[in-house]
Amino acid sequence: MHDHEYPMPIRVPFFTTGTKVLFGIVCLGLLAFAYRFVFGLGAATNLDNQYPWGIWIAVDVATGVALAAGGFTTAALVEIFHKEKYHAIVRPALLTALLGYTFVVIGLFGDLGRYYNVWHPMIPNMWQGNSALFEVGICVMIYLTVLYIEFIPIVVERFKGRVNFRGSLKSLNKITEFVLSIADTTLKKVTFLFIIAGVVLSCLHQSSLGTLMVIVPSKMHPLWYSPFLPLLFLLSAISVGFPMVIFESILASRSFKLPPEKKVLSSIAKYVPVLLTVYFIIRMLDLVYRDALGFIFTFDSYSIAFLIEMMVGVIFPIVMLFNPRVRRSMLGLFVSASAAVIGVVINRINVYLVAYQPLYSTESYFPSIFEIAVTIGLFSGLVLAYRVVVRIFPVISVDKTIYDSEMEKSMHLSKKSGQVTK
């Protein structure tokens, strides 16, 4: 932990109006899950032979991955480039990363049809060089292991010295204060190997996820299709990492009712519109080398939801975070995030589900009620484990001001009831 900062739980009671709403619609979701697995995908979805994946795949894993990039891309600026000044962003992006992925792999399972096979990649006789797909399931694997042991610093730093098992437990508080003595040495040591490691991994399943539709030329429409998906799709999860962020931490204070990291996430907010740029002129020069630039002015049904994709996700906060004083504006920063992230949603809804024609379709897919209501209650899960964590790990920093009144709170319940507090 770095001098400037603060991290520890935040004691907020957990159940609000919002989280209630929240939790109801898990419970929602759940039993759209339920029904999945004991009627099968036929019976609890729209897809087809036509359209073999839907809003599970484009939203749940491809949305979500994307979503997920602020975890490498804020690892990468403070451990690799050592921007030192952005540290105290680098665990809620960590936790954000870590339960993105979590979640996008249970999502998973719900579309897989034979999801009890889902271990096969892990054995290497079952493994296929050649398939994109394979190497996005085991960098999935690989990285959200890496992202899980990137965490133990965390549970580390909450634990040790507080161990106070009572009962017929006892005896394994020495054993368990030797375990995380032995973690918290050997990690620090390492923990840049896992660092460096975790931002390769998701640079090539980030980019993969593009070259799954490359593989389909025929079937998507030349606004999206291009040899170059696996760039942009690279680009455009480094691009939306910084957004997330900034949304998460945003909101996150607010939620809290903590002041917002507002010079840390201004500082951030510079990088945003110049990655955006780099992405914007590659989209636009991939156009123009196919030959597609024409039909974006075609103003049919794909035109228009190019057009608003471009225009929400890149134009608009691109120009908006160039502007010195939208950066030193939380609502400002909010808004321009906001468009930011909704762009690559848009994205990759466009590339997966918009820009896919599939031959000979006699009819065009919409979700179902059950693909809807696991979707909506898989990112209200996401919101409410984040929830969870933060009131028990230390990972969002706070104020000099209330990190010592919460310590000496807690010694003197440490005092008062002669213990050590957990």
The other form holds:
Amino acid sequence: MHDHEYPMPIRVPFFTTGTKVLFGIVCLGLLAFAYRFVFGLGAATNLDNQYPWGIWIAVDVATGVALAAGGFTTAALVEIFHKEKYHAIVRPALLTALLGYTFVVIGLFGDLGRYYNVWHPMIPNMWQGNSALFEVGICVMIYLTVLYIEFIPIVVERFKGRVNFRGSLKSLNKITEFVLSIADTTLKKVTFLFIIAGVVLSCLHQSSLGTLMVIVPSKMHPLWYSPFLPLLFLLSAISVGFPMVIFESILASRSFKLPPEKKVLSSIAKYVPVLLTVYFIIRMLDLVYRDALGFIFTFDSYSIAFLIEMMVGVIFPIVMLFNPRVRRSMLGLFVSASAAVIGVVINRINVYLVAYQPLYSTESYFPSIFEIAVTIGLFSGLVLAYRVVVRIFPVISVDKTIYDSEMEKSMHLSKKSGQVTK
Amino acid sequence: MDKSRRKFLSTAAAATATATMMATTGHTSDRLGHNPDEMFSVLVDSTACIGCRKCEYACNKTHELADHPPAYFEDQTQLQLGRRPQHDAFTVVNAYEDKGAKEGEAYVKVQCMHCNDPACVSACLVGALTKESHGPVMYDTWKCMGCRYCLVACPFQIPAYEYHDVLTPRVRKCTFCTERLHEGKKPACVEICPNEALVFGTRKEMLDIAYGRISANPQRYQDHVYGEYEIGGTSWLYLARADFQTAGLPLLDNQSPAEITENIQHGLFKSFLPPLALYGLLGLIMHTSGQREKSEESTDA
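Switch from the form predicted alone to the form predicted together with its partner chain and give that structure.
Zooming out: every chain and molecule, the one shown earlier first.
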């Protein structure tokens, strides 16, 4: 274990008012999800031949993947560039990415008309390498696997030497310990391979999510259509990685009544305005290159959507986070990081939905109540799953003093009850 | 009569064939390795269309689509509704303003254009859509995952989805009557057309006929065959009197959007070199920065 991190399972009750509300939202989402599978896409969604993609693709998939970018940016910063002082945020970011992608896949299942064919891209005779969507599909599948492999050491750390099945399962203790120790020794040697693979795979499919829309030059508003969409998607994913980590870390420490990782978060925030500025410059250069600058100030609905996206998601966080005083204040950090996160949400919705102009459109798309319920349900489900996992596994790092006293307590407890897991 | 006309036209065309071939050498073998000149093609002459909707009827019967009473297909008011092809109607005819026409309007049949370099084929991640070398863009229900990226990608907004189908929704669109083509027949809509608004043959023949009609009657036509170059060329070609956008056909670039995305994809992935290079670079950074970190730690201590 590293000097800078003392990760441990967080002892918080699962049921609070907040989680009960989330649980209710998840149940509604599940009902809407069930409705889609029983009555079909036509009944559950407002999709039609003009708008084949709605918020399940724009938000659940495209935005979900972008917001999970904290996983690979943090891994790159800490494990590849060896900025060890940020070690404490690697595991939370990994967990967010892992759950994020898991929920992306769940959401995608609802959107696919023939969800039972979801395995088709794995079959070589159906590979269609010309398709950007094929690349996204394959990369997401492999990356999700990589994320689960990267999580194994955390599982090992939690249970190694403490496997204690009781009753009829008692005979499994030894073999489980054996498997865990094998996993431990092999993974220690090869984890770095997976970490690099995770970063490469992320760069590939984050950009390919932008390439998806390059195929519709005649159906997209010029403020968003660009052959450079893949580059813009990659850059915006990279720049939203740390804001997402900050956003989530501050929320988590609030919820778990732990002191926020002030030093780490303030320090990592200094990368954000730099990355966002690079993104902003390339975005503007792209508009100049395509002669689309004029569309910014037409003040129609497109120009307003664009201005909100850039003001909230790019310019505001750049201005805020270049200021060291903002970076030192938890409120300042939280507000600016949230703005950057919301900016990417708006950008993905703009690219996939707002900018999309069907040729013979009679009315514009607005998500149905079922689509909204599923989308909100998925995000709530992710938050709940996060809470479940951090209560079981050592993901969140705590102060050394808290860590030591808690470890001592848990030793006593496990001695007394003689059990860690059933 | 039809036969003799075609014979006449093909002999007439033969004289200019060599010259045209020279002028369009870029077209003899396209990006997909097909020869568009030899593909099956249909010329839609909207100035000759009388809006009888018999093509809609024939299509409906051939593909056993929506269960309409025969009277539906004689209902002329349907022409005014700006309809689009649906999962149960692969082709529709719409009326558009055309001041030069007797009725003040032109009738334009809409169906899959069967592009030479189709965006839908390029988009489909499992290869459920394919461009056949003889022209049709075909759909394989079994491979389809139902992602509807083809609907997003189509520059003509043609593919329709069976949203109402809970378990086995399909993408539906004009098939170019492939089965009939294999039997040596014309597409059902062409066969029933009473007014030669629809002409069937190879793409080369259709272009020749199109330009023949334009030069024989220049005041009747725009001097442009829609689909010759649009979006990389289409198997279905259009003639119109008023401009094509008034006739409901979108203004498009000559480059197929499939080419733009595929250039990006191939640039990033061909032979996997760029991803491997990135992998190697990151590995190198990981190694060297790890060393530096170690030495810094030792000096710190």
